[in-house]
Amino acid sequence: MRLDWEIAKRGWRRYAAYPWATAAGVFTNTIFGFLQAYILLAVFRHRSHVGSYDAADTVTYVWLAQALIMTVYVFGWQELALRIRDGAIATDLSRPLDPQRYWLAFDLGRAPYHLLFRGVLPFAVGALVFRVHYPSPLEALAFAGSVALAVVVSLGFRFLYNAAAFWLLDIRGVMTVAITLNLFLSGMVMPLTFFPGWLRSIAHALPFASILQTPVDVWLGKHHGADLAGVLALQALWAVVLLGLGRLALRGGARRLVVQGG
């Protein structure tokens, strides 16, 4: 655990070293938050609810999504793929620390930094302008646990499509498809409650909803009691499944890895 803690601290420090990049991200997320909020609010000019969401739910969703966008790292991550491509993965595999464990610990250190320094301020700005929902203490605690599970699910998914670099010379196509699916089915583009019923059911059954939509719904109090335990258990299940698939991909890739030179 001490080793994981030290790696997690390095994940925090790496991004803390670039405060102006964080500031630029805060500005960008805030602008996109206003754009998305006003676009979605236009829907409520002629109706009071869309699925289980009212206007305040939707605005809260928008600003939480902007707060979590880097916390759960919805967009492309290709550090593992680049290390496979340039051969540095051979050094990683020769170390006593497993690469998947390393990146998981690193990500669990990175995520709190992005939540605090890139997520809180855009949400605060949105809360000043719009009416948003706030969770009860129990919902806030469940939300924290859900976000932690979302980070693990996200890392598991990102690790899996990065591992394709063991078999492909260029994973940009795979990564583009993966990011598109993640953006659409996680609820980043719009809340899943806006989807048709059949598509909403499919989206909630897939791992992508566990990355963003589930934490947002937990904050909004859409799940209670056994239902809340169920969605958290589903997140945990997808975390285990994706990490397990990533483990298999890493083993398969390591078997076919050829390193030239002394």
The other form holds:
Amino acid sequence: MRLDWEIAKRGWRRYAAYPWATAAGVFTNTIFGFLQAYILLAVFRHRSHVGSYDAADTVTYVWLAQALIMTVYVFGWQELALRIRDGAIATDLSRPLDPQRYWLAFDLGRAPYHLLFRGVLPFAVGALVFRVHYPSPLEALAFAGSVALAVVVSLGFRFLYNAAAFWLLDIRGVMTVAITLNLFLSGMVMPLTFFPGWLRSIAHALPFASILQTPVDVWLGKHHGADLAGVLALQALWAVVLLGLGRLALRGGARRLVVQGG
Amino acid sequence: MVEPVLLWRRLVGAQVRSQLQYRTSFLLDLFGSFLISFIDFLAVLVIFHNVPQLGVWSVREVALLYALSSISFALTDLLIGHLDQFPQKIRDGNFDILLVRPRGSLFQVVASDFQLRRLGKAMQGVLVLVYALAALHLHWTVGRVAMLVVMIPAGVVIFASVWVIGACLAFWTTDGGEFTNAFTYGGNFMAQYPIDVYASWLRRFLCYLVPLGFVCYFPALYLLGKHDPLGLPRFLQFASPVVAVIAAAVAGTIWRGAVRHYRSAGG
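Please supply the coordinates for the form predicted in complex with the partner chain, as a counterpart to the form predicted alone shown previously.
Next comes the full complex, and the chain you just saw is listed first.
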């Protein structure tokens, strides 16, 4: 536990070391937030609801998505893949510490940094300019838990597609497909509520909704009581499944790993 | 004027040949670039699944805006997108090498690290353009054909000027790269939709001051023969080439000024 804590602190520090990068990211997320908010608000000139979302829910979705974009890390992540490719993974495997546990701890240190420094400010700007939905204390608490689970699901997924590097020399193709699926089916590009029914069903049957749409809907109070417990349990289930698959991939990959040179 | 073009062709040609050596890898990258940029059009379709019109714009008309912006942006990305890695050149001191060579520094940056796979982005724009033109049944006049031919290069020059100005930021901070993304990737996102959906303060900032409204909104009004919902003067629909020239002049001046004040960190 002490070890995980120390690794997590390094995850935080890695990103805290570049305050200008953080400021630039906040600015960019805020611009994207404004653009998407106005585009989606134009939809509500024609109708008052889309699915269960009204205009305030949709605008809240937009700013939460921008606030969480780094926290749940939907873009490319290839730190593990690069270590597999250059052979550094051999060192990792010979340490008395499991690589998956290392990256999970590291990511759980990184995520709070991004939530606080990349998330709070864009959301605050959005909340100043637009009418947004605020959660009840209970919803806020459930949201915090849901975000934490989303980070684990996201890391589980990223670890899995990175492990493809044990079999492929170049995972760029795999990674692009993975990012595309994640961006679209997590609800990062458009809220899943806006999707046609059949596509929404597919998205909810896959782990991606647990990465963004679920925390957002928890904030918006779309889930109550047993239903709320159900979606959180589903997130936890996906976290376990993806981490389990990642573990299998790591074990299988390590067995066939050949590191060239010395 | 001819010499830099020939030199650029030789430099870029060599990079393209080397990238084509790994045929499968290249095709996968091309497809990946196609796929990931196509998400933005899926977003347009998702919106129109819920409404027949966005303001006064139909899905076909927005598809046209989307396609024109995507194509201009993708071609810009193909030509100079590697400016995104420019801060790295400053940080590791490699920019200094360019300064002692007998060619312009911007030219050398732009002629290095050309990635043909970015063409995939343009391909999805062309696909959407074909759909939009087939669905719209435009009445083609000489003026409209000329507009279509001129607006794409004008759009490329506008996007490229924004990109260059953004890259200049690296002379002051090498961590601020993502700041530029707000205007390049963000500019493309903005220009894919009719600008009358945005609040007026955002329009003033991103469409007129940063002249991204001239990439496709104004020329597209002319192509569509559409009444401007913003009620702006008609001559703006023909202003894109002029705006492009001004933007390029501003970008060139800022780059030269920044290089003049550049002090290497040594190394």
